[in-house]
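This document opens with one chain alone, in structure tokens, the form predicted on its own.
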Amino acid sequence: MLLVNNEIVEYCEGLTVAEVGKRTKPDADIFIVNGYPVAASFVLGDGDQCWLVKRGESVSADEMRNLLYARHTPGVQARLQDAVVGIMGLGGLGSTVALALARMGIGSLILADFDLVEPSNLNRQQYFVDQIGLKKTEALKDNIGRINPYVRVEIIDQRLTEDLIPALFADVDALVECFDDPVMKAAALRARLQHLEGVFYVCASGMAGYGSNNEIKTRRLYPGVFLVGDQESAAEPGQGLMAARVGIAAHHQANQVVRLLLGEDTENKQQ
């Protein structure tokens, strides 16, 4: 048997994906089999999972979910779509983490920031010129909706404090710290250690300038708590925050969240 766009289709030897397409979605021109794009002439095997898509066609929630299943495998995607991730701070790190997680099909995002989009943000943050002056929370929610409208997004448009964090993020599976302010970085870590013991936590320190890619690392600080960055480079005169290196750190954070949600972390493993 074959699974074609989440429907069972009878298998026969020598069947190509194009032949299946003629029966189930004649206008399809993108073919994904077991997570990989293939040519129309690809010969299917018994038990293969196929997704057939028409290029440029809008997709429903079910079709989007099926496409993510196709690329990530159903076992992985089912766990990601049930997850809730909080992101504190929506600047260069937080906005990039949010979009990466949305593209991967995280079920729910809670986005927290109190700031507006400014012209100086556009060198590294995931906003557009026509969003200058908007609240970052609302602008980022709109951008996520254009990428994956089926992610549930909750926004918190207020300044966070050490006392507020445990209450606002009590129900998340993972919490990502993306503050610029070192005082808030320390306060958020204390809040996690003292009040959110069961929540995975990924923070960041050191990604300014254009230093070596490989100096950005992910390190385990405590059980369930990880730090991303080189732990040295700070924004200062002559060494600004630049899109590429901030993006490396942000994608470390997003990938670590996924690893934790999928059970890849162990207490005795140094990441």
Contents of the next structure:
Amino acid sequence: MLLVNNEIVEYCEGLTVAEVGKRTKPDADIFIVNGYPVAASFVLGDGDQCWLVKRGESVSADEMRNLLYARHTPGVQARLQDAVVGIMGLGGLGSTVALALARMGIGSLILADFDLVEPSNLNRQQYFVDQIGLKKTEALKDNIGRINPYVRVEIIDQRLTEDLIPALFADVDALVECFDDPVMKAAALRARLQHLEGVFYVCASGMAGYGSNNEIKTRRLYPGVFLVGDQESAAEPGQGLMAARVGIAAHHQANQVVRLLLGEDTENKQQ
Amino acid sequence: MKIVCNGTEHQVAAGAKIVDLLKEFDLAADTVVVECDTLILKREDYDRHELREGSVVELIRFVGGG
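May I ask for the structure of the form predicted together with the partner chain now, the form predicted on its own having been displayed?
What follows is the whole complex; the chain from before opens it.
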């Protein structure tokens, strides 16, 4: 049995993806099998999942949803789709984490920030010139909708505190700390450790400047609790926040969230 | 007396508090999460929580930027 564009198709030995395409979608010129693009001559195996796409063609909403995740390993999507992830702070880290998680098809995102989009944010944050002056929560929700309209987005438009965090994020599967202020970073980790047992947590410290890529590490602090960054590079006069290195840290965070949601509570491959 | 901080042995004065340890490392108390003898301390306890002989302390320090 094969799954072709989400329809069940009978399997027979030696069948190529092009032959399946002739029957199901004759104009297809992109073939994706089990999350990986293949040539038309690719010979299918029993149980394979295929996506047949015509380059540049616009698609129905249902197809769109499936195609968004066609490049993902089968089986992963269902678990991500059920997840609720909170993001605290929507600057260089938070806006980038949010878009990565949205592209990967996390089911629900809760976005928290009190600030507005400013020109000085655009060097590293995922907003646009025509969004200057908008609330970051609203602007980011809009941007997510333009990439993946199937993510449910809830927004919290207020300044968070150590006392508010446990109540606001009691029901999330994972919480990502993306604050700029080190005082809030410490406060939020305390809130998680004291009141949010069982919530996966990924925080960050040290990603300013253009230091080495490889100094950005993901450390496991406690079960389900991770810290990303080089632990040293503070944003300060003479060492600004730059898109690439903040982006490295943000994507460490986003990948760690995905790992935790998929049952990988480790720093390294084997531990 | 001897304590262990982030895996390394340290000598501190008898009766030293968490806040004294943070000062010694030149850390701003508000930017640090403190675990002392497996307990996560509240921020208001940093000033009064006394270290004991053999206390095991983990300091998780944050720098700004995000």
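Because the structure is predicted, anything quoted here is derived from the model rather than measured. C-alpha atoms forming the largest set that superposes within 1.5 Å between two forms make up the rigid core. Numbering follows the first chain given and starts at 1.
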Note yes or no: does the Cα of Thr16 move by 2 Å or more between these two forms after the core is superposed?
yes
Could you check, with the core superposed, whether the Cα atom of Leu241 shifts 2 Å or more between these two forms?
no
Lys25 C-alpha moves between these two forms by 2 Å or more, core aligned:
yes
